[in-house]
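As a starting point, one isolated chain is supplied in structure tokens, in the form predicted alone.
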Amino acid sequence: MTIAVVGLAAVAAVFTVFSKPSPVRALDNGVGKLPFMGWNTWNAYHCEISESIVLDNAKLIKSLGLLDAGYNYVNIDDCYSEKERSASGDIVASKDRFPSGMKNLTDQLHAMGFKAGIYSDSGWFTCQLYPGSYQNEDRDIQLFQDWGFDLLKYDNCAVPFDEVIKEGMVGKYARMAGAIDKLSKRTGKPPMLFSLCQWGREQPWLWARRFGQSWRTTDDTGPDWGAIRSIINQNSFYSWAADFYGYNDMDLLEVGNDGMTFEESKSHFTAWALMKSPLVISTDLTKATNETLTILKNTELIAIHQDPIVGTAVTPFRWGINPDWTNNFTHPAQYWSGETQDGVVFMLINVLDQPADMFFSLTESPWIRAGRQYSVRDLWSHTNNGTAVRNMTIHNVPPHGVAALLLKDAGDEPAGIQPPCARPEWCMDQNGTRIDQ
């Protein structure tokens, strides 16, 4: 893949970008300011988990060097119980799989330097039928604290009747969100981060940072190219609600697991770490390539989605192969741009079956300033580019392949430039003519 910087060429067309509603105030409860990130059990062996499954996956993340890249979080997610509840109500762990005990093992973990995460659900049962929390949520995050656990995976399966919850889904999530505020109050520790996993079930882009940190905007991904795109073009339309404290979950990361290509793990990966999904890696470590650390460990990408200046994420500002705002699963949003600390980041992907060129004037972006040019930073050859001056071509993005750029303003552009205007539309000189005419 090679790019090409245009210095002359001038827009041909005016296209819309987002405009972003007023979000519901986000919940600043001292923790989840940043998007998390760290491995999570299910994708690589869904019901098949124990203790020494999680401490040996743990110990790979270290000495990978994937802590050091940011992934703190060691969660497990469903099947770790008894499918009954003790005599006293509680949640029991499983005594086949994890026969040291919870406490045990987060120990552990806390003392290799990882924060622990837990899985349970808002209805009767898990989605795997073992003891969910609804009427148990305080003596559950309770249990949950003793464990030692720091995070919170909240499902949406067993949902009671009507007649019994008398509350939607905004209320299911409330009893649970009300238990840890609860508790954080009562003992004078720091409440556990709360993940919302109600697979974007009534909008929760507009609700749910109000009582966690990160939400789930769709159902389960995959690890194909099919359920990639079609995550990106969901997560396309409301991509403006991530911000600090609260964040559109897109699912965990399929990198390392069987069914995509090389170029389809970076798109994946890009798509996630710029939208500032969580990432969380769900394969088994014990037989990751180098290919799968290469993109897992992008550290340039993972900085940007840690960003501590700016919360907010890329969103669309070209959906390329369709009219803007089309709502396609089979070719989502191609051109999209955001805020760092650092300077303006661009996503391009190329959503066909072959190589493309894509083409885009830097101020179709609402964050580039008309006038200047911008160094440009490959964040995935890692390399600086050259000047972009007002437009540019990548070259070669390989099928389902992705570009991630950062520009950097780099002074005035070169005087002389024309036509006038970068964007035609109404560009008038201060003798009153107009130049688009």
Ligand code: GAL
The other form holds:
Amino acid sequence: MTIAVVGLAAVAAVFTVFSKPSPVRALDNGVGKLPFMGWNTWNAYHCEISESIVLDNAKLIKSLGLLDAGYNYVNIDDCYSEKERSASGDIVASKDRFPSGMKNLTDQLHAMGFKAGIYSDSGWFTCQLYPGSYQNEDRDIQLFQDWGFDLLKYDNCAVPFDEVIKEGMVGKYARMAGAIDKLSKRTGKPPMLFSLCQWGREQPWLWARRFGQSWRTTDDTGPDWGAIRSIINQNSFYSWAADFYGYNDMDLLEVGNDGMTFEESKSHFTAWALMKSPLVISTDLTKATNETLTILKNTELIAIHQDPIVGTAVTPFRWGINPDWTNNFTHPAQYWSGETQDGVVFMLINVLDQPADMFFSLTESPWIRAGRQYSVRDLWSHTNNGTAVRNMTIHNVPPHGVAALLLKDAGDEPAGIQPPCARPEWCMDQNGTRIDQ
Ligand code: GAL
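Compare with the form predicted alone: the form predicted together with the ligand:
In what comes next, the whole complex appears, and the chain from above leads the way.
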């Protein structure tokens, strides 16, 4: 018994204060109240990156109006460094790919009005086997700050053996969170935004908000509807977890990369925006089409994504063709709603391969008031579409397409509508007469 207690104390000592159970719901250290937006090298370029690719895309983010739309982080992913650390132990920027050095690059990005993001790994190596930050957390975060970066994406490859780490997944990420916190306190500079990339292992939506501002919930996406619907399906079970300072990261956007129809790309973007995932473009913007830009610049969806009053995400209120709570990678939940500062937002996804009419009663959503009517704003056509009373049918939603609607309270519904309860379960007259039987 005594031995067990001593053992526990020893283990507890290696954890930073962050990994102890905490009543704090989210880490509010001044950064990342809202889900971040930006651009990242990975999906379009993988390891074939360079300072000119980053700068060319940054110039386009600006000239195409994407910076104005909110995409203000330019983030470098894996493969930016040499394979070996320097003799003194620091990560070294690749002399081929980033010959002018990282500080020069971030200075240019900052001058253009961006923030800059860098990448590392919580294990021995990155996923492409460049140096990881395990046991070098303090040194590396100092270097990243010296290089001028404002955000760190932190991956999950090359996990040290248990006999080395003895801290598990939570402790592994706590190490870098502690280093970020210490550095900020020491230098007085704002803490780096910490974007955990942990693919949803060990349920990060339960613990990662203690450490950072977002956490990947799933494996890497791909530029195809199969990947997108699978990620939507998985996130349907934890989209409740998003709120200020802590967001589910559904992975980089694939909008603009070949492999999806316009309608599929719209569904992809709508889900990421309304589920409050970071919105991170990851395409070669020199090839951006009008369709790509139309999607990425949907300012009405972005306004909800960046809602300063309501931090929560849409959640499903009905699965649709599947019974509620069905885990189905090909046919995820179809009927979603959420609160916003301007009204109730609805997201309807047609998971079928043919057009479909989609029907719902307004009060299936918990955010709708009974006995009221609602004006309907279509967030893709950008038109006002009349007033909804009690229910709505959206005709002809395209295959794998989406409807995104903002409903605003427009006063009492017309008097005398029957039945007296839109949701007739246990509906009763004041005199005790049950109406639903
Ligand atoms: C994966 C990660 C990707 C990308 C890649 C780089 O683990 O999920 O988003 O960062 O590593 O090697």
